[in-house]
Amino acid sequence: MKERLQKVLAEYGIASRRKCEQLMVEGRVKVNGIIVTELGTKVDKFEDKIELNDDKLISLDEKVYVLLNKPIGYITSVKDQFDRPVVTDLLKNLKVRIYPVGRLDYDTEGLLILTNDGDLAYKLTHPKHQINKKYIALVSGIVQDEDIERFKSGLFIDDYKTAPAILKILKRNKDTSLINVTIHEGKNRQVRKMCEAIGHKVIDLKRISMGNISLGELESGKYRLLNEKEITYLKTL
């Protein structure tokens, strides 16, 4: 069924319908390669190729998989009741609604996957799918070798005992330590609480990988689409 072009543009989340009409009048919208300025124009949002400023808009029914390097100071949500910055604010050029898979704390940075594939999001966050999540943490004090075994045995935090986790000491400084932590659970602020349980407060925390998906050299605040190999990997977990 065909709908008015300005309505379809608004559905993409580009702007209000009135603002989308203005974009059309300005000659910034193309349908199937032709500039459209007539406000009564109707299109098929699943069949027609719609472009804004010569950038093709992703089909509303197309599955999208994004890897974001979340900066500190952003909420892992699509909106916040206190009007704080949310991760989707960093995806302004991606004209399709996608949602975070799992969470990263406000004061934690690093790898975050976002998608509009609800089935995959459910799979990645379900406890029975034990997907390793790896973090780099700078903590206060000098982490000892015996702490490695404590992580491996599980730690009591809040009202539960964590599953076995992997702790690697990367560097010991004068009064801080740089460590690598791997967990497969996703409890609230789990890595921070585990470090505090062994007497070391987290100063900085960054997630660098989730399963075989790695952050790599992606800059803070930037995102990229997952490639076919990465998508296939996630779907076969």
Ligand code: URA
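These figures come from a predicted structure and were not determined experimentally. Positions refer to the first chain, counted from 1. Rigid core here is just the name for the largest C-alpha set that superposes within 1.5 Å across the two forms. First, how it differs from the form predicted together with the ligand.
When the rigid core is held fixed, the Cα atom of residue 200 travels less than 2 angstroms between the two forms.
When the rigid core is held fixed, the Cα atom of residue 22 travels 2 angstroms or more between the two forms. In the core-superposed comparison between the two forms, the C-alpha atom of residue 68 has shifted by less than 2 angstroms.
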Contents of the next structure:
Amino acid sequence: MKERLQKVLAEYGIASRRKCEQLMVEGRVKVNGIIVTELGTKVDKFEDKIELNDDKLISLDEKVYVLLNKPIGYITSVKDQFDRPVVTDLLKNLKVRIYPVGRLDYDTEGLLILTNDGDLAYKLTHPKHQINKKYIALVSGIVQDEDIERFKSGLFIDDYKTAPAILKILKRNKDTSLINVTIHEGKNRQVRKMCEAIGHKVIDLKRISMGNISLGELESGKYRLLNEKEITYLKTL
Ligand code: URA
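Starting from the form predicted alone, produce the coordinates for the form predicted together with the ligand.
Time for the whole complex; same chain goes first.
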């Protein structure tokens, strides 16, 4: 089906339709190698090769899988009602719209996967798939060895008993502890609430992996595309 070029450009998330019209008039848009300035031009978004400033736009039906190191102070959403920064603000260079898979709190940082593959996003967030998510947390107080067992047996948070989780104590400081927590559920603020349930307030929280996919050395606020091996791994989970 053919649609107006400015509508397709806006769908890519480049800018508003009006701004896209302006880009066309300025001669910055090519369709199949030819500059198009005519505002009535219609294109097939799956068949035609559309370029902006000579950058090929990723075809709208092409699946894109991104790993972002989410900084603190960003909402895991594509839009915020209070106009706070959203994670997709950090992906402005990507010429295709993608959506977060699951969420991290405003005050949590670390690994966040984003994609336009709706089937995979659904699968990864569905409780039955139980993908392990690993976090590093700095908490108040000294976490005790007995707490490892409490995480393993499940804890009550908001009248809900959590599934067995793995707690590792990485370091005990004077009045804080550095811990590693692995859960496969995704209840609201689950790690924070589990730590509170054993009497420790989370000071910093960072997700470092989801299944086999790790954040590695990726800097805060930066993203990379997942490689073929990682995509295949997620699809075969
Ligand atoms: N658990 C939390 O408490 N917060 C997150 O952002 C993720 C897991």
